[in-house]
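Take a look at this one chain, the form predicted alone, written out in structure tokens.
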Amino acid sequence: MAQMVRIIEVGPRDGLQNEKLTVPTGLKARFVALLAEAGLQEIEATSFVSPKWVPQLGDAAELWAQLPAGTLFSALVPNLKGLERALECGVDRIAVFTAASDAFTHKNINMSIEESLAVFGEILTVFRSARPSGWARGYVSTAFECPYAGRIDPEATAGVVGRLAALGVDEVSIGDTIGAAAPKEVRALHEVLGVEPSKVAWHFHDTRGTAVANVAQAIELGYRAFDASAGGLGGCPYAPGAGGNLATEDLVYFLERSGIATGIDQHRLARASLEVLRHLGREPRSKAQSAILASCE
């Protein structure tokens, strides 16, 4: 296994975006600061989406102004208007979002895959002009299964990944949106991907308890970048009552126990999401987080 991996923390954006109870901007800023203090070097902080569609992230500009220095922060931008707002705030790392399923893109962003790729081509052109040294990633959701269209052919996912890479993104994050995949499917997708492992991150959900097993398979295949959400924030909106995002605490514990350095303080990480979880009336979903907190009592 590798001696070092990248962990991209997505809790402040992906973890909170579907929460109906508003999280105050100041609390979000403290959450981000604590994640950074725990050693997380890459954090997706927010999305410059319309407040009408995602009220929880309507404070993107206000939050961005409160982010601490010394960490690589990124923001999701759904369209050119969102990019314009992000650039005004000084954002130099962005993410765009599509899927391997037309049914999902229509439901989620009201576009087909082809339409989304056309929009993202425009976004990236403007972004590269405004930020020549900027960094961009492209998300491909429903990489294995769609809640509307069922199982996705690996070739279909690989095709979208390849299209995003051709648009010039620096990295593609491949998402198991409903947490359905098993390691065998990760290997099958890997075998048809035409993108170097160094250009790929994996975004696993733990809805059915297979996320860490999928990470292990991806590492064995040569991948070194993984998304995760502190405290398991995010859930899975297509599987009511089920866990969703892979918890950063579980990922870090697995990696460190396997002899893979993360540079993250597990005790600080375990405490980083507590105030947000209390505000939302939630208990930690992360087994590693619960175990660490119990050991400190």
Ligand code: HMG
Contents of the next structure:
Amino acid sequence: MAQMVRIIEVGPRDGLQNEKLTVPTGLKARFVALLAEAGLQEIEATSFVSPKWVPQLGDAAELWAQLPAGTLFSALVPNLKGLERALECGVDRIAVFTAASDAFTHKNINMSIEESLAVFGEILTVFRSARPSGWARGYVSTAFECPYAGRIDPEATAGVVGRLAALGVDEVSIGDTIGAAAPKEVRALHEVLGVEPSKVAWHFHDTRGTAVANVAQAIELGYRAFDASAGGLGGCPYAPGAGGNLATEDLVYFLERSGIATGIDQHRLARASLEVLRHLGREPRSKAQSAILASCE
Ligand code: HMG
Ligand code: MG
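Alt. form predicted together with this ligand, vs. the form predicted alone above:
Every component of the complex follows; first up is the chain already shown.
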């Protein structure tokens, strides 16, 4: 197995965007700081999306000002207005997001896939000129299944991945938004992807318990970057049935036991989301987190 794997923590963004309760900015900042202290080096902290669409992340600017130094922080931007707000805050790592299903992009960003790619072209031009050494990722959601359109043809997903890569993003994150895929489908998508594994991250949700198996399959195929969310927080407000993301604790446990060092302190990680979970009135969804916490009692 591979020795080096990148973990992109998306809990503060993907985890908190879907919750009924909004987490106060100070608590979000503490959550992010604890994740960084646990050893996570890349954290997607928030989104500069419309606060009318996602009020839970309406405090993006305030949160950004409270982030600690020494970690690579990124934020979602859906349009030029979001980019403008992000640049004003000093953001130098952005993520644009579309999907393999038109029905989903309409619900999620009020655009077709084509429209979204045109907007991202503009975003990337402005971003590259404002931040020549900045970093940009592009998400392709509903890569395997869409809550509105059903199963997605791997060729359709590969097509959108290729279009995003051609726009010049540094990485494409392929999202199993509703956590439907099994390893065989990851392999089938891999076989038609025209983008090299070093430019791809996988973003699995664990709705049906297949996320770690999908990571194992992707590693075997040569991929080295995975998104995950502490405490298994997550979902998507525009994807009914989207359960939690792959829990960072489950991913780290799986990698470490497979002989892949992550540099992450599993005990600190297991505790990092507890205050947020308490605030939300939620039990941890991560099995590894529950087991680690139980072993400390
Ligand atoms: P719209 O309503 O079509 O926007 O929304 P609009 O351009 O018509 O503007 C309407 C109003 O919103 C205007 O204000 C704009 O200024 C304002 P008004 O004149 O009415 O006062 N506005 C904004 N304000 C702040 N920041 C902005 C912004 N843009 C417009 N950026 C829009 C279109 C894209 C804005 C909206 O649909 C949106 O924000 N969507 C985001 C939805 C979202 O965050 N979804 C979750 C993330 S995706 C995901 O979770 C999947 C992922 O995890 C991977 C996976 O799992 O597959 C990434
Ligand atoms: Mg997601």
